[in-house]
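This document starts with one chain, in the form predicted alone, laid out as structure tokens.
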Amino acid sequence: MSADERVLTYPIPNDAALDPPAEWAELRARCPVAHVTLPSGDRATLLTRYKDVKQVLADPRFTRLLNAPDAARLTADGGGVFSGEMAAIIPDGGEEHQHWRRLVGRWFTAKRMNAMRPAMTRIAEDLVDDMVKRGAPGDLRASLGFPLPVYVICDMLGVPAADRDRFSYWSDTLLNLTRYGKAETEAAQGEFFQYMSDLVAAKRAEPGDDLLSELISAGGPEEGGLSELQILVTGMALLVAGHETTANMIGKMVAMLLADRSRWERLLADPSLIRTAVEESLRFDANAGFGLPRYLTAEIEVGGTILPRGTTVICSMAAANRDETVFANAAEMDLTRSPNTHLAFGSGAHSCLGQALARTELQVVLEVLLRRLPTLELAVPVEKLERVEGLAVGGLREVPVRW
């Protein structure tokens, strides 16, 4: 039975940690607008072609209104990162959304990231030192991948260093679509909300040189700033998005580069390829998680198919990034690929606000590892790497390495 004759279970089951499911190529070729069944049992529409995904991400009629009565529930009990009233607090579109992006985006420019680069490098060096002291084999995800983005985003937001490690559980409950029930998810969200409320109050009383203090100093909505609730939820969103996605990507990127030793050797011989290698790792990532769900507020044609109002669409950027009509030799990892118009950070008005931060962190990790641990290699066969199941952003359970 071909992909266009059946309703697929989504996410599509796949045991291979780094390789795409075989169904992606079949869907792009024969059924680019496919019916799928979500973990909740509800139906949604899956897009796998580059041009269709890009079209939807740029169209304001595809919204994040996933609490609409006829929107597909992503999980059986309606829990997960995309649900709940908090998702609606940050403006979804129009001038309000652009205003929010302008206020917050000042802290995520390429210029500011370059200024932060030396501090990021020092953090990465210290974490590598600690991993080396503990001895090989080590878990690169736990030793470097997870703590580096946490420390960086916490510093940007003015979170005390002593509180950095509290965010692991909170972000996991908000981003895992299958591991936790609604009650546990809401309890964790409540704890996180209270913490951020207290932190914002502390910044209001004693401002620092950080993003939260700057948002507070901009005043309230009547003065062109954000409301107290919007500042609080912005902090929560950035803490989760700013570390979990990059933490997992660091592990996956290094695993992809070590899976074929010639890739690592190429970078050792020519470190100037680090920037293009990072972009190609982002494009090549087949374990990128759930994709972006969107709710359709009007009837629209996508990929030659009429989608009725009320349709819930899942945009698989990872599948789109393997589209042979856009990327030559798309199934090959080409460390020199340029230009590289991948959709790993989305597209349009809702493209990832923190992409300059993520790129800088990924580049710094490669620079430090290539310099400090040139003999780095996977400590297990690639086939033994395991995916983290249910995580909205996709990741590996461990990345065992030796040097």
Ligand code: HEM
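Positions refer to the first chain, counted from 1. This is a predicted model, so every value here is computed, not measured. Throughout, rigid core stands for the largest set of C-alpha atoms superposing within 1.5 Å between the two forms. What changes on going to the form predicted together with protoporphyrin IX containing FE:
Once both forms are fitted on their rigid core, the CA atom of L267 lies less than 2 Å apart between these two forms.
After superposing the rigid core, the C-alpha of D163 moves by 2 Å or more between these two forms. The Cα shift for L199 between these two forms, taken after rigid core superposition, is 2 angstroms or larger.
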Second form
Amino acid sequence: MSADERVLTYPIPNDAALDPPAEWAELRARCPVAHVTLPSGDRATLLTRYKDVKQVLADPRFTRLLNAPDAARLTADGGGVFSGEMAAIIPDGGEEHQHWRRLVGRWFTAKRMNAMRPAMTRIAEDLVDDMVKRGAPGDLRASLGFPLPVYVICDMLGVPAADRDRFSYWSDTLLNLTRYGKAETEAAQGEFFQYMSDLVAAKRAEPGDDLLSELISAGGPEEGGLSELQILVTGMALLVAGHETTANMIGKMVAMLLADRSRWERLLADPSLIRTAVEESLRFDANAGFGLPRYLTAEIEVGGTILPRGTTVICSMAAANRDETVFANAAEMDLTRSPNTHLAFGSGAHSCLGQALARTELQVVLEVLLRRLPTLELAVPVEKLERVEGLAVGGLREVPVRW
Amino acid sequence: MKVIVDEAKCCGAGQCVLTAPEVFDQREEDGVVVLLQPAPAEDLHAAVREAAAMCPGAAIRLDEDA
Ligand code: HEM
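Could you give the coordinates for the form predicted together with protoporphyrin IX containing FE, as opposed to the form predicted alone above?
What follows is the entire complex, opening with the chain shown before.
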């Protein structure tokens, strides 16, 4: 059977926590437009070359909403973060989507992020202090990676610090469909929704200097703002979109940098490499999760193959980020790589709205760890690191460290 | 070098501002790109090329001969 006729199981099974599956290089070289079977049993088309992944992601005609009747289902129960009811409340494409992005986008500019940096640094320092107090070895994921993004987004939304841990729990239940039962997940979603409704009402009565208050002050849809429900769902979506992704990336970034300790030492010697090291960690992450699905509403040609309308495409940004034709020595982690045009945040009109925030959080974490815990090292051999089993976002179960 | 930005394609990621703050800014109201210097001086060209390459919306075009 030739490579083109073979049907791969997707996600491609891979036990190594930090290394890519051997199939990626083979697919890019010989079968850049591959047939795959999803966990639901449905068929889809997998793209692994940089050029092809970028072409599809940057095409504004195609979106991730897979609610067309003939779109592939990702999992058997059709659930997951990609196809929930909530996802439909925020406009998915066209001018309405751009309008939504621009209303929310003012909170995510590079300048705002720089202004938030001192507060983020304090949060990270407090979390590191707590970890140190509990003593080595510690789990960097649970101590720092997981709480930091929730605390930061809570500050942006104007959520009181006392409620942060409830937010962590709600976010976890929304994303972690396997760890919690259906009843528990639904109860948590109900509570979260109620909390956000009350919060929006409180901000309406007494506006503060936060994202929700500002979305409210833009007025309703008639005045060019968002509806009450859209504001509420935007708040929930920001927590969900930014939590698991950033939390896992913090753990993976630190694990990659410690896996070969000469990388850590290089950063200790020259902290000005923090910015490019963060970008390279995003590029090098071989455990990035599912990739991005797109439903083709029109026929297109990708990598010399015609894909008919109605095809469900899976874009593997992580495979594309290892494409040798775009990144010299793609299999090497080069902390000085620049420019680094990786696709970890997607591309085009839907590319990550929170990327300036995510980048700042990752830079702050690295800066604080290098400064506070220069002797940091993995407390287990790399081979002992285990992947999180989940569908959408890849990560490590634990990142055991000592200092 | 001449820099041309396409506001319609801008997705507000802020990469250009982080890479070449002398040349790009973002509007306060919506995060859309603001071009500060359409014809940047020679010493900024490398940063501007990097910003154009990094832009997720492909909203920055460069005319290298201008
Ligand atoms: C390392 C951390 C992160 C990664 C790897 C990541 C990745 C992504 C990717 C790949 C997309 C594109 C989805 C698509 O095209 O269908 C996306 C979209 C998005 N991300 Fe992130 N993200 C991260 C952190 C964040 C943070 C911190 C926030 C905000 C608090 C955030 C908010 C969003 C939103 C709102 C969207 C939807 C944008 C739209 O549809 O216009 N993300 N993210």
